[in-house]
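Encoded as structure tokens, the following chain is the form predicted alone, with no partner shown.
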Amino acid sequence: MATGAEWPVIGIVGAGSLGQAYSALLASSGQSVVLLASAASANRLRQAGEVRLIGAVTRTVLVGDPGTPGRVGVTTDPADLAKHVSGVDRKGRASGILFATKGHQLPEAIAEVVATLPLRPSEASSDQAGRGGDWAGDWWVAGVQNGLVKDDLLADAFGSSRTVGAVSILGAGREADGAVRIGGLGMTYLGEFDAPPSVRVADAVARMTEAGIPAEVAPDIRSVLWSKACNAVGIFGVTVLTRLPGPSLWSNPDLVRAFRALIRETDAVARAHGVAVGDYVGFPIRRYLQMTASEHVEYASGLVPGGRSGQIAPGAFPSMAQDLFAGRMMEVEEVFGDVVARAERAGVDVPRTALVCDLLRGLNAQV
């Protein structure tokens, strides 16, 4: 198994809390990381000279030049990222590009990267856009945004053969002093969409595991994606509209029932698209749906600190609520709008989800 600097370079697109968390954890294990950041984010990181993680994980990782093992290589130039990830290492292992922007920032981020990726020599004079099969190198792309549309965007831009499905429940948020607070590492799932588990996915999971990031190969990545979509619609819908943290949701029977109604509608859309939800770390959706309402209320009460499990920290707000409080655009279309659109195409009625979507769109219009 490769260790530290022996791995090929991995690119991270987006220097928000999630991008910084993945970058710092990977670099802290000696790996080479290129973090593509906006000018403002890059300036802040370079002035600080480090990425600092606090909370569930404590790390201080120096900022350096792109591709420097053990340091977070910050750049504002997509060409720097393309240069480092477009090759294959001497052992034939592929590099990867992990998109960690917010969902509504993803199309622009994809376009910036696409414009700089080198083509194979025979295609050097061709238009790069939409020519995923002609790019040089055996690299892959994945996105850890909320929602399902991210994978459609990546496959359309880079080609389905290069696109790996990814789901992350790593919880992170930025502090006023620039530190990134890790609420929990959760689990990162990676998997092929229309092929059996691959070497490239196994390698990606291995390098994350080496960095202390819990990760698993998902044999059915669509099930994981839809299961997380169920959870996201339920958690975000309830916590953003009530402006209450997660523990308040689980301790309130009315809010548990609201959460339950939203995940049931999203599950109906998944089934209409031929996908069965499952039980995964942090979002055991199949288990929720098999419970009666009263059983679910009782189970949820045990998730509150001081209850049976005590596994949720007090005051923990999901990422969409964090965006609301910070006055940032929320991923409403990417999470709720997309589910409603898929429901309409499949002829599935989702009145509660559609109502929540409209209310969140109204909040987004105030940003």
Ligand SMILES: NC(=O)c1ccc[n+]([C@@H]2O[C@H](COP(=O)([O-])OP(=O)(O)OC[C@H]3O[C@@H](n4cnc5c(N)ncnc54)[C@H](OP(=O)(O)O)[C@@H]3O)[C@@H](O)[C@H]2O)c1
The other form holds:
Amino acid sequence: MATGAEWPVIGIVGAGSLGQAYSALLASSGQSVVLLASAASANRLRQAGEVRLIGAVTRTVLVGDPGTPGRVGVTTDPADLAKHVSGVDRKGRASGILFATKGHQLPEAIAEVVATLPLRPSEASSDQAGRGGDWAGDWWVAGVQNGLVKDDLLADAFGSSRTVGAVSILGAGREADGAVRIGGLGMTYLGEFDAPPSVRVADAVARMTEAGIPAEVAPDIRSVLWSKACNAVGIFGVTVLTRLPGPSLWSNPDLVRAFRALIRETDAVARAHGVAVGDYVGFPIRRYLQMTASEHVEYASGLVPGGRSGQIAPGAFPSMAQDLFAGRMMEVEEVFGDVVARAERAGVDVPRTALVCDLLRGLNAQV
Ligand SMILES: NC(=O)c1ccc[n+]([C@@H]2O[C@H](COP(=O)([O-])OP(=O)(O)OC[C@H]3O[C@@H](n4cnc5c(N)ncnc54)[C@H](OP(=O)(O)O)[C@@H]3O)[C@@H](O)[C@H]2O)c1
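Switch from the form predicted alone to the form predicted in complex with this ligand and give that structure.
Zooming out: every chain and molecule, the one shown earlier first.
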């Protein structure tokens, strides 16, 4: 098995909470990471000279030149990232690009990377070069954004054969002093969409595991994606509109019922698309759906730290609520609008989700 510096370079797009967390953890295990950052974030990281993780995991990893094993190789030039991931690995292993921008930033980030990807030598002079699989190198792409639309965007741009499904529940947030606070390493699921389990996914999971990032090969990544979508619609819908933290949701029977109503509708859309939701770390959706409302209320009250009167930490606000409070654009279209659109196309009625979507769009219009 390969270790540390022996792996091909991994590219990460977006030096935010997740981008820095994955970069620092992978680099601290000796791997080569190229982190494509905005000018503002690149300047800040270069000035600091390090990426600093605090909280559930602490790491301080030096910033260096792209491709240097053990360093977070920061660049603002997509061509740097493209050059490194498309290089030929002596052992024939695939490199990867993990997109870690917000959902609404993804189309622009994809376009920037696509524009710089080197072509296979035989295609470089052809007018048709660059379409589909004409790029040099055997690399894959994946996105950690919430929602399902990110994989459509990646497949449209890079081709479905290069697109690997990914779901991350690593919890991270940026602190005012530049550190990234890790709430928990969660689980990263990776899987092929329409192909049997592959060496490239097994390799990606192995390199994450080696970096201390819990990761699993998902035999049915669509089930994981839709289960996470159910959870996101339920949790974000309830906590953003009530402005209450997660523990308040679980300790309040009315809010548990609201959560259930939203996950039920999203599950109906999943079923209309031929996908069966499942039980995954942090979002046991099938189990929730099998419970009666009163069983679910009882189960949820047990999730509250310290019981119903437990202390509620400020960090217990889900990420979309944090975006609301910080005056940032919320990923309403990617999480809610997309589910509503898929429901309409499949002829599934989702009145509650559509209402929540409209209310959140109203809040987003204030940003
Ligand atoms: N954070 C979590 O705990 C968590 C967990 C699971 C899933 N997710 C999902 O993961 C995604 C990322 O979340 P996050 O919390 O890491 O967001 P974030 O902190 O806002 O990070 C996004 C990063 O992307 C950068 N960026 C945007 N466009 C870019 C471009 N064209 N080129 C290079 N960099 C670009 C941003 O630049 P600036 O630095 O200039 O802002 C920012 O650093 C979201 O879709 C979120 O829903 C997050």
